[in-house]
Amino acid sequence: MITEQNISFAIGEYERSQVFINSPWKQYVDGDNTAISNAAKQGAILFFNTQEEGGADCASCHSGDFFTDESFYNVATPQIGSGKGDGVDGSKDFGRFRETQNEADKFAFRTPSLLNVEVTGPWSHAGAYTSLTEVVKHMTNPQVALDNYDITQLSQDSIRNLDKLTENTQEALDAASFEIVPVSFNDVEIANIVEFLKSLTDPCVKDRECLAKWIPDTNIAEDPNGHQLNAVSEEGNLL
């Protein structure tokens, strides 16, 4: 029977079936020293080590098996789009504050999991970054990243509030809920961290054949649900 409850159960089971955790990093942790590259290993050291140890201390927030502490932080990633702030135009991204009304939560967003992060771009809460390299650069020095933000990386048309990007993001950075201590890494070190992040990718998520049971067939005409996927209204419009 098609009911709201049964639809919810079905979607829940579909989502729970997508457990993509068989990554090179997992194999490395399980004892296969050849599972990741030397660059990824160097990146892992920078990722997990504290700043006092010469690292970036990423694991202080991206912790545990899922690489997230599930907490909320203001890391001042660029604000683009419509925003969900208050005021006349509502262009600012107030984040967690919208739920708690706690000033300390303003501009804060939940720490995302880094599992399969390689394939989940564009990155940041508003999708302002289109490469992992730029994301890492931001997290190591948000102010420099904001000052050098390249707006041409955005391919979408008609993105709202681009004229307010710098002002709104600077306000978020100035109101950072915890002290962001910049880290000075060279391009090789940044690249090594990116290689480590790529080692968190389960190969299945980049293999259409492996993903076949979760996605429609490329040939809609042969898809048994093709008529539903391409349902047409009485007015002749795709639903």
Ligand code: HEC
The other form holds:
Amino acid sequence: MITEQNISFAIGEYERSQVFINSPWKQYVDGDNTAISNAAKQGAILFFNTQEEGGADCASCHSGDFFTDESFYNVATPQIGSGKGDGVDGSKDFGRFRETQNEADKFAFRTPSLLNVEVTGPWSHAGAYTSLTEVVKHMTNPQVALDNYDITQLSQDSIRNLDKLTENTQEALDAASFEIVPVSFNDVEIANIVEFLKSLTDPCVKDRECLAKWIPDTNIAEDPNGHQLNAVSEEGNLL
Ligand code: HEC
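Beyond the form predicted alone, can we have the form predicted together with the named molecule?
First the chain shown before, then all remaining chains and molecules of the complex.
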């Protein structure tokens, strides 16, 4: 029977069946020294080491097997889009604060897992970054990233409040809740961190055949009333 509860059970089962953890990084951790490149190894050192050790301490938040501590932080990623109605003009992204009303949670968002992050763009809560390199640059130095933010990476027609981007994001950067300790990394170091992040990709997520069991065949699924559930237009878009 199609009920709201059964739909949520079905979606839960579907999501639980998608476990993509067989990454080169896992093989490396399991003892295969050749599973990842030297660049990725250098990137891993920068990712895990503290600032005192010359790293960026990314793992203070992106920790554990899933690379997340499941906590909330203000890391001031650029605010694009309509926001949720916060602030006088309703264009700010107050994030976790909306739930807790706690000043320390203002502009805070949950640390996302970094497993398969290579294929989960656009990145950050608002999708402000369309390149992994740019989001890594942001995480190393948010102020410099905001000052150099390239708005042309967005398909701007569909995004509201772009005129507020700098002002609202600067407010997050200046807020007491802001949590990133900036580091100055050169382009090679940034590229090495990106290589490390790519080593967290399970090859299955880039292989259509491997993913086939989760992708519906076109034009066959019908609901009990005979409506197509996955109708696809000639251009290949889901209808
Ligand atoms: C203080 C905690 C914290 C630290 C330190 C931190 N991050 Fe993050 N990271 C976050 C949070 C929170 C987000 C989500 C921001 C948002 O949604 O706007 C995030 C987002 C990201 C994303 C985008 C993921 C996605 O799916 O959109 C990447 C990639 C990332 N961080 C990598 C790094 C790297 C690399 C470092 C170290 C240079 C780092 N982070 C340091 C908390 C942290």
